[in-house]
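Here you get one chain, nothing else, as structure tokens; it is the form predicted on its own.
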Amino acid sequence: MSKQTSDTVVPFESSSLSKKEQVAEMFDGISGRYDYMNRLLSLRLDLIWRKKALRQLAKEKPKIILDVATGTGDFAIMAYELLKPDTIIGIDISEKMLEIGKEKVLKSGLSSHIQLQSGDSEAIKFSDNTFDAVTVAFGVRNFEDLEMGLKEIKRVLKPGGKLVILEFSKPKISGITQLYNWYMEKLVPNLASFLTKNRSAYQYLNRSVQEFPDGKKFVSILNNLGYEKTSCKRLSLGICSIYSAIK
């Protein structure tokens, strides 16, 4: 089995920092406009995608959930609203994203159910077999070592626990592919440069999506790591995909 890493695609190509350090720096830099840009650039489709992903856990009724790469806590908050677990713990490497997330959780009145804390997806600081479910929304592309992150998630899942990943993918339909590539390569960085003054972050978004082993390739990685009942559901003409797997 070949080792799958994603550290060749980094936010700042001239930087000497590791991918993990660069990703943290990048998200710290765009944290204040992150939620706004998500809604704008996806035409609010990201809200629909997130709900569809979380519905993958409706039957399981998980009591304790880990949200990896939680960012500003959007997915964690929506997970509580839809699934009503006892506890959701969100981890992220960007302190500024977490600061915004903690404020949102406080304003939502969910501090007794949602805990956001600093944490590394490739070295999760929880014991084996802790969580009923693990979620990752638009985060696995940013793992420095993809397989290590997925192994760590599997380790902290309880036997029979479920992993649900929401991630960008590449459309395969002729015409749609070309339109999508133009949107991601040209329009998104230009718009981001105007609105956030951070063009490089959204250029990285496109590069990381293009290099990510989506669809069957990602399912194959999950299978090779010992996950069971793996699946991939493509959304919005293949712009986004939901992956699910059982430990």
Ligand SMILES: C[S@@+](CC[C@H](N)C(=O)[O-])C[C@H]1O[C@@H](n2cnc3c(N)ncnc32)[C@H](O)[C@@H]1O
Contents of the next structure:
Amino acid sequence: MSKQTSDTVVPFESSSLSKKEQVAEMFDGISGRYDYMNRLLSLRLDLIWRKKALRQLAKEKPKIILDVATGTGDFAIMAYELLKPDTIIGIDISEKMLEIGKEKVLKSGLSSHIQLQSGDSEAIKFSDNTFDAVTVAFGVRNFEDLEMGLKEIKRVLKPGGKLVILEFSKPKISGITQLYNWYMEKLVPNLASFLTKNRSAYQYLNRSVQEFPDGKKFVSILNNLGYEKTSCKRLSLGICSIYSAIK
Ligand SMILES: C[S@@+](CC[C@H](N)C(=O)[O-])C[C@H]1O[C@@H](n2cnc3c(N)ncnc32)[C@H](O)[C@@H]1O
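Take the protein just shown as the form predicted on its own and give its structure as the form predicted together with the named molecule.
Then the entire complex follows, led off by the chain already shown.
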């Protein structure tokens, strides 16, 4: 069992499983409604955020991309549509999320370009300096060991390769913050409990966003790990942020 500190936010607070095991179990459980809930809860804004994040790679024209925490493959599929690389590999620890992703890749006729496979961000099964770019959408917040994941990503990036991360952040505008907190603390879990019968997954969503070191804190984590040209771009009043960095 891997480490779990007292301040680690986990999906099931009374469980003795590691955060990683709990996260995999939670996403396995909500996989069937995951895409639907994403569109609904973000009012489809997630599609705009995803596109903006991937445009950060337009100039670099990466040929081989690793999509970490790929889940049901939405970011990987959009990355292919926008950037037309030769290959995208998506890795995830939730088998059920991957199953849905694989079906979507097959249906979109992209199997020769996108491969989704089981894999852990904290022990990536690829050699050093393999990828032109690494992408992570709504994944880093769920890592058990954030620094280990970011170190592993840096290891598999080629020198000069680019990391693009899309992640929820906390709005800091008074009035908006209160509205956002009400939405995340009250409305989302109630709606999710009705639609997915899984309130705890969406309570975890709120707790994990609240605890995540967003904005400047996240940029300084990237800097401390030796990433260069780090930046943070806040979207939609700060509900979401795009981070980018170069190895
Ligand atoms: C919120 S979902 C995001 C899925 C997808 N990237 C998207 O944009 O919809 C988070 C995903 O992170 C995965 N995950 C969490 N920890 C991971 C790890 N250590 N390695 C790989 N995937 C992980 C979960 O299994 C889950 O599928």
